[in-house]
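Take a look at this single chain in structure tokens; it is the form predicted alone.
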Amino acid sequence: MNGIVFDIRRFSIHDGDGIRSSVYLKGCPLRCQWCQNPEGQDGRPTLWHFPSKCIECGDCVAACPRGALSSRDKAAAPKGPKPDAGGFIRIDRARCDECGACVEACPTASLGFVGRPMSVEEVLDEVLADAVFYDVSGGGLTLSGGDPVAQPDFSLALLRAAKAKGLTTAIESCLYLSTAKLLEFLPVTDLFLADLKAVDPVLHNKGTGFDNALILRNLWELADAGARMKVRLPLIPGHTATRENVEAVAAFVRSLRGDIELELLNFNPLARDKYRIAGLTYALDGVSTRFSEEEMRRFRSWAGLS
């Protein structure tokens, strides 16, 4: 069985216990306006342009059989270090069929596909290369993305194989999956890192494009089943970072059965460069700073964490 993987990050310490390898799978059921990994939303390998590698030769434009690539007028190029806002090459996503002709023509690998098919065995071989660090730290494998529930059968197969090798396992997910399928993850997942953006369905739909009824039901089901779980609330300016939302999410987490931890995640503005490279619109482009420690203390107070 193959899955589409777009990154494997070694020595991760924020995605579960100990030192871990985080495997990032393509595809996500939500469309959060503040997504930190927009390259992981589409479940297929996708073409990306990396301006910092581009020598502006134009070979890719000439090679494209569908006329999906165009180059910026050099005379109009903004001054300053690369990468600039968008780069030299423009990709018309409506025309591009991702045939790869431009990738082959590019002499500097400034064009490439994000995401590649990998088998369970191939992924596990990479993960097990750091087994000694898992042993001494209590770490293991974490599936992230995108979202691992977008490739549920591959994720389950990978988790089963990891457990068979004695690894601890975790998934980072929005839990937007049929409850019956999600419960299949219980025997092979030691920790669920569940992202919960909002309890109010209108607010959730506004920020992610989807209702949250299934997510809330799945949180209840996992808690009732005794799953070890940490709920994460991303604090997004103008969206989730309000007293009303923080208090509502904290109250919901307290209502779950068991000792469920709530973690507040500070806003990370670094994703905006990814959107520029991909030619995508970033809803939070004007927000460039994280919340201060004083502001984070206030959020924690609202959540009853201090």
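This one's a predicted model, so the numbers in the text were calculated from it and none came from an experiment. Residue numbers count along the first chain shown, from 1. Under this definition, the rigid core comprises the largest set of C-alpha atoms superposing within 1.5 Å between the forms. What changes on going to the form predicted in complex with the partner chain:
Here the chain moves as two rigid blocks between the two forms; the smaller block's rotation against the larger, from C-alpha superpositions, is 14°.
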The other form holds:
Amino acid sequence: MNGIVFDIRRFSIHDGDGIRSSVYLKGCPLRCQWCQNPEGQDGRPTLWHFPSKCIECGDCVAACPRGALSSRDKAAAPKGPKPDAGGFIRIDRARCDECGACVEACPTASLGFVGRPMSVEEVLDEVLADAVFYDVSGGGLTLSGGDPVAQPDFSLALLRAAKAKGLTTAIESCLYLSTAKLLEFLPVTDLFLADLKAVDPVLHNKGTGFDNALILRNLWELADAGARMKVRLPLIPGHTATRENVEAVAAFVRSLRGDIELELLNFNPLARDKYRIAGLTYALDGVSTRFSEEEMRRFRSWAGLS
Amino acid sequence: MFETSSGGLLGLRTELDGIPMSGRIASLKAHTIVDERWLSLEQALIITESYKEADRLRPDEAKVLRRARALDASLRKIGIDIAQGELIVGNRTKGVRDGVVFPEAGNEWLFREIDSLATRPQDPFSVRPEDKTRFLEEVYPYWKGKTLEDYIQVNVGALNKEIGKVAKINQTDHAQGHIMPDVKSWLDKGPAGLRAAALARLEGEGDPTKRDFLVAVALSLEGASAFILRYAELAEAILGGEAAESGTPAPGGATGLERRRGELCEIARICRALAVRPPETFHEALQSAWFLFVILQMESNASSFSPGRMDQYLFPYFEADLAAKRLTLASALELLECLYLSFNKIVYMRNSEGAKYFAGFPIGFNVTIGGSDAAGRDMSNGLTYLFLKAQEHLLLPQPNLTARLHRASPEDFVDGCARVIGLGSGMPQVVNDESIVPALQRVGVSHEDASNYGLVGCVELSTQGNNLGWSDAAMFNLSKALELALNGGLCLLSGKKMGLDLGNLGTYASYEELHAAYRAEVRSFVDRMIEACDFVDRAHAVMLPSPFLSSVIRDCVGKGIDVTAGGAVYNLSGIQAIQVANIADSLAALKLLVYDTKRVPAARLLEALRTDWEGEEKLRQIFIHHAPKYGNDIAWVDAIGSAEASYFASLLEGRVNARGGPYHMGLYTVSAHVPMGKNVGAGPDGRKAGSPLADGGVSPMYGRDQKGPTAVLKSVSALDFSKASNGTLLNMKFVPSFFTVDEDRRKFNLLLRGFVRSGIHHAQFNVVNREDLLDAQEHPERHRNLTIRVAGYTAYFTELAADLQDEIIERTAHGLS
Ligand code: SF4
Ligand code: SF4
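Could I have the structure of this protein in the form predicted in complex with the partner chain, to go alongside the form predicted alone above?
Now the full complex is given, and it begins with the chain already shown.
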């Protein structure tokens, strides 16, 4: 079975026990305005331009058989990184048929596909490269994305195969999928890292574009089934980072089961550049800083965390 | 008491956690780290005087005796000093961090460079006008034609020059050093006991060469006792008001003065005792060990007399004193920190080229802690943690602290190391018992001796007290050999003919043909390099026999043979192959882009290399980005690096050095990747002509490893470490959060466990962020205390030359997300 994978990151140390590898799967059922990995939302492989290494040679434009690439006017904009203007190269996605000619032509690897089809065996092969580190640390495989539930069958097959190799498994997910399907994950997942943005349905809908009834229900089901889980609340200025929301999420998590940990994730402003490069608008463009230690302490106290 | 019950060890760690750095140590630290260093001519004048006297009175006397007399004279005459607050005394010059002129080894470089010494970019020393005059008028003329350097220059100077861009022969103008003395027997017997043993051995010895040697050993040990006694006399003179201590007195008024008088009495008592008997207490043992290292420096003025496993041989004194309540943990720590400060009082003045290769004047007081015994049992003890604590307090370049890890290392020790690493001094560096012990056995070391290994200098592997490892015999530039193979034996930089002409990139029909030409080039240089190394080795035996050193290297006295002539139990010679990453990257790119996919015509690449990629930036980018690189866990690329390293090792196998021991391979450069890179033209790995090679030894090329630290470790572990028995060096860099956040540090500890399992000999970890370094370049005055791991040792960042600073800033930072 093939899935669409857009990154495999080794020595991933914040997503579960021990030393892990995180496999990033394309596609996500939600559309959070603050998404950290906008390149992962879309389920298909897509061409991306990474301007930091680009030497502005124009070879890619010449190589494209479909006229899908254009370059910024050099005369109008002097050379150098121009985060405001996006990258040197613009991609007309309506014309691009992902033939790869530009990727091959670009001398600096500044063009590449985000997402490539991979089989379970191929992914596992790469993940097992760090077997020795999993072995000494009790680590293993974490599925992330995008969201692994966007490719549920591939995710299940991957987790099953990893378990068969003796790895510990984890998934990082918003849990937006049918409860019946989610319960299939139980036997092959050692740890659920569940993202919960908001308890109030209106707030959730505003930030993510979707209702949270299914998510809350799935959290209940998982807790009831005795799954090992941790709930993570991303603190987004102007969205989730309010006293009411933090208190509500904390109360909800406490009501699930006594032993479920809640983690507050500080806002990460670095995603902004990705939006600009892609020519996408970013809802949080004006927000550039993380919360201070002091503010984080306050959030934690609202959440009843020490 | 502490090594047996884990409760005791836990108690010790908790108690240690609460001990702050004492005011004494803080003020001594300021006294030790002086900004200005001076050239010191004093010992050179004493030695010259001693030789002139020998010319008159004993013109036919053996060199070994001359050297012993010159040492003896130095020990009796050199100016000495005790600084306010010092508890461990002794230095080889009256000034702190002086650059000692050592005429027996070689003076040509100083003759050439004396005027630029104060202003050179790396490791400058100020010169007093009268010292310059006396050097030029008294020292230099007398020694002309009589030094080690002259002897080597006359005999193999031309050969060294001919092969120098590929094979750089070391130790041609200074003593060899790089040795770990038998500190335990020095502590057990003291100079008087060792002298008695040498004299007993002399009984009935008929061989006049051996007799001369043994007499010289005894003479040098007499000098040692006299030197130690002089410190007792100086302390007494200070007490009697006839002499004064240097430095500023500690505050405390009359009570402070009274306390200091008590300390001086103790110093006088200890030094009187150590002149005639072995040490009995922890304080005495530390003082005795320090005298040993000072005197070794005075005999040889060389880099790297390394103390080795101090937490092992000092433990009995520590344990007994604690049990008898003669010592508290705080007082033991303060004494140990005094020793740490002493290690920083001595620097080694190299010529300007040497200062580039070994920037920051590393003196190589390498202390090894932790590790297992021959049965695989963990040997860390309470004292081990004091060494970590002292490092945590002081964060100075010396000692070069090394932690031995193995499968059964206790978590406490691993975490203790990680916490100290996180403070950013690059220490302790970690080494791996699991791979090192078998590697040493492979070159003929017994299991028991191999299990007792320690590090010498930067990362060189050695057994303790019985081994002249000659670990820096030469550095072999594999990239230069490849360059010659690609260009018909002609240097890309100068156009000069240097190597064999076997064709060039344009004429080789296949990758195999090119590869064979490269290996032939390597082979032809190895043959000539060994010839040069053999001569240099013999030259040291002729010109710089070292009777005092021989007294603390096992079997020299027993055999009646000087350590330089093969008296030690083990007699190795280490050659460094440089640099795995560049060779793997270059050959992989050639194979893929020129031969397999034929994306780039050979002739076009050759032209680009000849012109340093002039007008071919796009092509250069293709060679960087469209060919996979070492350090990313890509099996076929790593296999190339591994095969070429092993091939080099195989060329050394079976060769016997001048002392009858084997040659073997090391994979480290210290900071030599910068000057060695200057010698190499543009490369198929996308390197520009003259830019640095990969750093460290087995590290990936900076910026080319993009898959994180586990992938780096995997790539590196593809090398056959059993063949790199002279030592290896892997640099990795992490941001501070890895160590300050408890959960992250636990992951780092797990990475260390993974490192042990991967069978890699060595790794060191820098913890720095870029802003710090850029600011330190801008405002060096604000960052005088910023120490950084260059490669195998730690130096003050602000003391490094600008290009080395730049390169450190560029290195990949792992753990940045
Ligand atoms: S992938 Fe093909 S079609 Fe798309 S931009 Fe590149 S060259 Fe053009
Ligand atoms: S993306 Fe690549 S090919 Fe296109 S202009 Fe930049 S460097 Fe040249």
